[in-house]
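So this first bit is one chain, no partners, the form predicted alone, shown in structure tokens.
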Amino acid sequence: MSIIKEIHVPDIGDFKGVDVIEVLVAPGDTVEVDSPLIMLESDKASMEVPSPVHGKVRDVKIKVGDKISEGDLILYLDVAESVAAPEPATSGGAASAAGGAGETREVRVPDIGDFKGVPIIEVMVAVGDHVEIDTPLVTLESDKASMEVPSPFAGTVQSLEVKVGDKVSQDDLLLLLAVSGSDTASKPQLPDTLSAVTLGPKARKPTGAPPAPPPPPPAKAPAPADSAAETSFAKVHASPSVRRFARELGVDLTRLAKGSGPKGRILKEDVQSFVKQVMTGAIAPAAAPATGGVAGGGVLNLLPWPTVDFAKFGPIEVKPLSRIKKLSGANLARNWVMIPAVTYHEDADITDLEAFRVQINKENEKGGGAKLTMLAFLIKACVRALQRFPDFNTSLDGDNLIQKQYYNIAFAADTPNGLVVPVVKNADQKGIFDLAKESGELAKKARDGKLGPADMQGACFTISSLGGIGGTYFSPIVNAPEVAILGVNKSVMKPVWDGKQFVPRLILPLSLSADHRVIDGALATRFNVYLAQLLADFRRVLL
């Protein structure tokens, strides 16, 4: 004898309105315990919902495109009356997010695709550190991508089993976590990896079988998407990391007919191949959307990238790009193409400011005090200019302008591996000496390769200074999602007419690049002029 059992969405953490991107069964199918029923996809992870019992599918109540939450009905299953729900089972390091108090868990390398022997380039935790779910543990770098491995659950690092330079593959042991009952009860494992995450038995909530078959409720209609792009992306079979990678490159995943992964899943390599075909002219680029990004209407019609056998002209040496250049290259290309930036030049007379800086440093040298840098004065002056012209302290978000009430100033730091951009947080709340000390410490961390993700996030405005090298003017690339960046070159003595005669003055060249969608030429010029006035007479900062 059989009964009708309702199968509902299990506990999926704090996620609500999650897209159904694939229905894996149909009426009449026989499913085993843990057979995948549907595939869900949030903005952080893809996940399969497995069957909690053996049975035969009677009626499926959802379809691709529906948005569902915990407790929503998925389907009706004919199950034998003697069939009981399986007991929860612990499957080790990364399989489940539930467990008992005081338990030690193994954390292993998750599914990273076909990569094997991937070098560890950074270990981001130490023994004794407490980590939350999704806290980055290590960074891996293959010849194709860099990827962080997040923690599948919360706990305290008990031991590290790897170090920088080790090569690891899927399922290799990374570390041991001491997990308490409160840690494991927080939410199921939902790492943002390159593959789907299967919700194991422990992620489910048991549901009771009804005494008689209930009348089938109406199917849930798919919720309207916020935009056409989101609607189309919801139907694409790809992991969150691949979707993010595609968005960074401006690739419409709906234009990729089918991926090379399991069940047609689109992989990162598929996106890269598509971009190459667009660049070579094999595929025509799509018109860009009119909101938020490039104003649409046309295509670039780029010529194919030249293919040259350089070795036939003479000896060559092939050198791989540094990690920093590989990671920053895509962002720089996107920003240069998508932001209609205009660069405005201005000269600042810093004769008196430099004399004051030198004087203070001499005084402090006797007492062993900290040294002032010109960068510290620039940061302070830029904060004051942002307060005077608040449009510079914004970011575009579609048709909205996000006005920030905080002042975080980034600066480009030169390192042996390339430029990195650390951020001085809450610069408006710090004095000149504090700014000089903090920017110096951040620059040293950058040179030593010890900057963490938090050190390079949250910037409102960036200063790119070439003062220690030279040059006159340049056009810095705006760093999205900021709307402006200040380029600074080496100061030089120039003859300046004072109304009676030419006198030597120390001139600092300024180059301000601004997003013309937010900042027009008049406003940018006013900002530049005001900044030059502040540097010429720093007492104005107090006004």
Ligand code: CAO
Contents of the next structure:
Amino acid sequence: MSIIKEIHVPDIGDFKGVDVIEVLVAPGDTVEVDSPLIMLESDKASMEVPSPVHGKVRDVKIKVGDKISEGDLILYLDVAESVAAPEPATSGGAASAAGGAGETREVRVPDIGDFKGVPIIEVMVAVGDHVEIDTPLVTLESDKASMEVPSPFAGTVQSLEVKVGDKVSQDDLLLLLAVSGSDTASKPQLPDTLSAVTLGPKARKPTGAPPAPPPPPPAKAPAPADSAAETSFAKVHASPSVRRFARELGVDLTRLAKGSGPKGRILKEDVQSFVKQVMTGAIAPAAAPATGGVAGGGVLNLLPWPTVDFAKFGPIEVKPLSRIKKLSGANLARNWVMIPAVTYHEDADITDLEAFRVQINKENEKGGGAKLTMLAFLIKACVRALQRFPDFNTSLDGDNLIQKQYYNIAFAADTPNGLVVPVVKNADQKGIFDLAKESGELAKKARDGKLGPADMQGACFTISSLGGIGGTYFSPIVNAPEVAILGVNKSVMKPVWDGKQFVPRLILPLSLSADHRVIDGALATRFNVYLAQLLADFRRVLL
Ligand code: CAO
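Which structure goes with the form predicted together with this ligand, now that we have seen the form predicted alone?
Every chain and every other molecule in the complex is listed next, the one we just looked at coming first.
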């Protein structure tokens, strides 16, 4: 007899509202313990959620694009009554060689279904390495699937019992791990942790048949449904960990002609070397397609990046870039290359608005109330301008334009570690005080390094305000997949001719960069003029 079991998102650490980027099973599929069910991706990592039990998928409750957190329902499984109750995992096939603290544990090939004599194509650890639970140890590759074997324990690799090229089957000894007393306790959590066995895309695409075992024959392996890019990505020869690594760096693996591994398999080093060559200009970044879809073709034919031995000219110090700088740098470089953006400038007369802001803040100071910021007024005015010019609230998706009907406004925040871009959600539904409070809180969270992925997602339009620092005008880089960004500099008193005389007015310099594939110069200028009118007389926001 079978019963229905709910499968929920396991403990995924501090991640919340993480994007579902792949759903790997469909109703009717049979899944084994540890078969991947879905793939999640935050800006920091991609993770597979494996099935904790064997069963048949009855109903899938999520889809690609959903945002999920720990405890959310993924799907219903028909499971045999005997396995319906939670049980400790057995994957990893580990056995204890000696009990108690500081013991040595054998790590064996876990249940890999019907596979036998599967070649080891990669050994990811060396003697002396410390591994955590789920650290990939080796990659196996049959002609039908590639699989990573993760560590079932945290510990230090004591000896390796296999090497690349060895053929292994279930229960074969892989390595010995020296496990401390506290680490041994970690094992029973495995059913609720991620990726006990990570299968390659060939095996991760079931069509009513079990994902593995037996996996679909390669010729019949269905292509990922999402996009042409995913289809070709699936065809490249690379292990799951390398695919994950490439995805994290935004590298299109199809651009690496051949890897340096056996049978041309792409290794992590190949991806690193590709990125290095792109960053140094030896290889051109992916060229922009006509309509913002998947990159492909076209080479900029740039000169290689100059290699200079700086130490020859004087003392130097090498300082690694912060993680944020590396991440934002890669995004900025892509956006700069791929988006044909034009920057349009406008001056807004904010004399009255600033007087009003100062007046309200003075009144509130006495009562200890919240402070109104120029940024909050800018957010509100931008929402109004987006409503008047909806083309600015879109994203390119291949030959389609996605028209958003919500108004989430991002703002660039300068932090000690680099630039981050938190998002004020549903700004159209919030008052100026709320916008000031929320943007202030987000800016503080940004400076404290506490922004979560959800705080930085879902933006429609970005404001980059350098007003607190100075400057006159600049050219902000459009934050893809948005189509426009507003740069703001410091307001200054300027003499303005009123028809009879020069009068001192407080002028705010605006710099709007817009993707010319979506927004032409006339529309951008209309947007700017309207925005300046709103800021000059904020009553217009109500119209
Ligand atoms: N003109 C004149 N003064 C301005 C101003 C403007 N446009 N904008 C802000 N100010 C004033 C504020 O009123 C404040 O003065 P008081 O302390 O006397 O009230 C002071 O400058 C400091 O403001 P702030 O910049 O700290 O605060 P904010 O709310 O205006 O902005 C934030 C918040 C997060 C946008 C800002 O701190 C920040 O990080 N800006 C940098 C963004 C950035 O790096 N962009 C570049 C991206 S591309 O490299």
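Positions refer to the first chain, counted from 1. Just so it is clear, the structure is predicted and the values come from calculations on it, not from any experiment. Only the largest set of C-alpha atoms that superpose within 1.5 Å between the two forms is called the rigid core.
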Indicate whether Ala532 shows a C-alpha shift of 2 Å or more between the two forms, with the rigid core used for the fit. no
Large Cα shift (2 Å or above) at Ala26 between the two forms, core-fitted: yes
